[in-house]
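This document starts with one chain, in the form predicted alone, laid out as structure tokens.
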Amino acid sequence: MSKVALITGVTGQDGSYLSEFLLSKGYEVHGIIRRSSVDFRERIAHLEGQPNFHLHFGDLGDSMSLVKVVGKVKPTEIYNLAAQSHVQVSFDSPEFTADVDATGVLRVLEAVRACGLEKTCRIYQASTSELYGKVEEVPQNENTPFHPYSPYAVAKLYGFWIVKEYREAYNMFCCSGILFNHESERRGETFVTRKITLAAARIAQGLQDKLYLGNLSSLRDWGYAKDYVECMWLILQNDKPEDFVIATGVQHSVREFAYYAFKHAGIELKFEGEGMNEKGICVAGPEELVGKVLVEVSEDFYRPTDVVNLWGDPTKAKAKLGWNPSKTSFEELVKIMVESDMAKVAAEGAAQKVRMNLAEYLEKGIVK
């Protein structure tokens, strides 16, 4: 029987790469994206027009659109990716949040049964190291309680409760893989990774003065995106039903990210002062900007509740999955998607000043 995969949330960083994967491993890829006005299929265009690759309007919010695309694609694996995914947004938008976050997980779970697949379709369900909130315990494993510190993490804590549940209650085969924090160049620029990479990118290249962060001693494991689709696939592989902790087991701080980003822009950075009153100052790079302070910290960042300390111990994935999660070290990581970022503001930047020509050209009237 051939494998067929539907996947939420196809169009986010996640999704692109999930999608390339199942791809190579000879499944038919299903994605589910949202009627807008916006289309947001730049991560997914290079998948378009493959024959085994298909798109379906859907949305987490709509049960009917979910119901009705899997109906007509039988799926044999669903992964939900799709979410509110900013724990920022969550503190602005708490209500749409927990409809898409919460509720959205038990549409999926309840659109499979409604299509009579609960016994020949397996669901992974994209949970978050934001779980563990106000972390009573470091590292974190599958054991750890949860403290939800996040309308963002509350509303995820009911999609993990909710997904087991149904595995105990209808002997489904559904399973939540909790995430720790997971990058690339894919990443959305609104996440802090992807702000300090196109900053790095940006101050190397003149474009930008400063960069603005919140608490730059937060504590994340940060991982390649690309490597934990993988682990998202060895979950659906497994004997039997189960949670796994999706982690590198490494930690660093913000204040390491941002000091390797400018690294591999070609700028040292030394950090100086504490809490609000950190700067990071250029002690070595392009002349005109050794001796500038080019990474302020601002209140602006700072949630009213804040996660400081995650840490994930991707033990029993190892062992029951033989998932490697040490593909990509942090510092590779970082580098990649400084490239990226560096590659793309240099193309933008061309980009602006064939602008800025064509516009004093048309004031002269060189060119009608």
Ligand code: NAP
The other form holds:
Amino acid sequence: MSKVALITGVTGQDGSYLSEFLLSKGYEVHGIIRRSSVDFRERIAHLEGQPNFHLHFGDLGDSMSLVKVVGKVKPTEIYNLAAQSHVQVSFDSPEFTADVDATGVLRVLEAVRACGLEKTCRIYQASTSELYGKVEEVPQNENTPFHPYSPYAVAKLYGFWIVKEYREAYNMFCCSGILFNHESERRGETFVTRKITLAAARIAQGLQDKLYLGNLSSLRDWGYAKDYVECMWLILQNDKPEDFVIATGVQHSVREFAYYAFKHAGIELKFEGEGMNEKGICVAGPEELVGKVLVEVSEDFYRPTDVVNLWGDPTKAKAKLGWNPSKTSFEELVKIMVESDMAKVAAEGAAQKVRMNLAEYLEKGIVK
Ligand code: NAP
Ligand code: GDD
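What does the same protein look like in the form predicted together with the ligand, given that the last one was the form predicted alone?
Everything in the complex follows now, all chains and molecules, and the chain you saw is the first one.
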């Protein structure tokens, strides 16, 4: 039987890599996109027009659209990646976040039941390490208690539990991947890693003076998105529907990420001071930058409640799925992202000078 995958959130970072991965495995891939006044989907533009790649309009806030697409496509696997995925934004738009990230999951499950596919369609839910939130133990595994610490995490917790409920109540093959942070050259520009690599590239090329960040001591377990999408697929190929933690097992701070990112861009930073007064000063690199403060801390990027100690234990995924969490190291990930942004910034050239730093623009609340 031919394998037919339906991906919600196909235009996002993970949706684009997962589409490529499933196409390479011979799947017929269908993606759900939202209606928009502009018709440009940067991350999947290279896939459009391929014979096995199809797009359908739909929205996680609209059950009817989901029932129509699921009924038409009759997928054998659904990957529910669509979400309002930014933690800071969830404080600004908590209701929208709950509708998409919590009730949206229920709508997908119900669409599968309404179309009579509950015995034939396997469902992957994009769950998150944010569920551990104000962490109760380190490192975190499948048995660690949850303590969500943002409107985003609370909404995702509903998604996690409703998937488990449908698995037990209706015997559906639906499961959650509890994924720790994963990044790439396609990462949204307001997430901290991409904000840093883009800024390092701009500063190195004389197009930006300084980078403002929030909590530099926050700790994350960062992996490469391209490696993580394979795991989503492996979770659905497992004999039994089970939930898995997907992580590298290695932890770094935001400060360390910034240090290595600037280093790859040819700038050596030294961090001095503490808390709001901490600064990243250029101690080696282009002559005109040496001695200058390139990284500063701004209150604008602090969250009302922040998750500061994420560190995953991927033992179960290694043992049961045969997944290799060390494919791309932290250093390689930073290098991939910086090299991509150095090339992007160079190509965009002078146009960058007039382009406001999108990350600061959004996060300072100028655009809501
Ligand atoms: P992303 O780049 O922000 O992509 C989110 C996707 O969801 C986009 O395609 C977006 O469409 C779509 N979307 C948002 N609201 C929607 C709605 N109402 N209806 C339909 N589609 C909607 O996120 P990502 O990094 O790829 O993450 C994928 C999933 O994994 C998300 O659920 C996220 O919460 C979760 N997750 C991510 C990480 C990580 O580190 N990346 C870790 C754990 C879990 P538009 O293009 O139209 O905006
Ligand atoms: N975005 C951002 N911007 N974060 C900053 C900044 C800044 O200027 N300065 C410090 N940080 C800190 C945040 O406070 C947080 O502790 C950490 O950097 C990571 O922030 P993000 O990159 O925005 O990611 P996240 O961990 O909050 O959420 C991402 O990972 C989750 C998995 O744990 C998202 O992809 C979520 O969708 C995902 O579930």
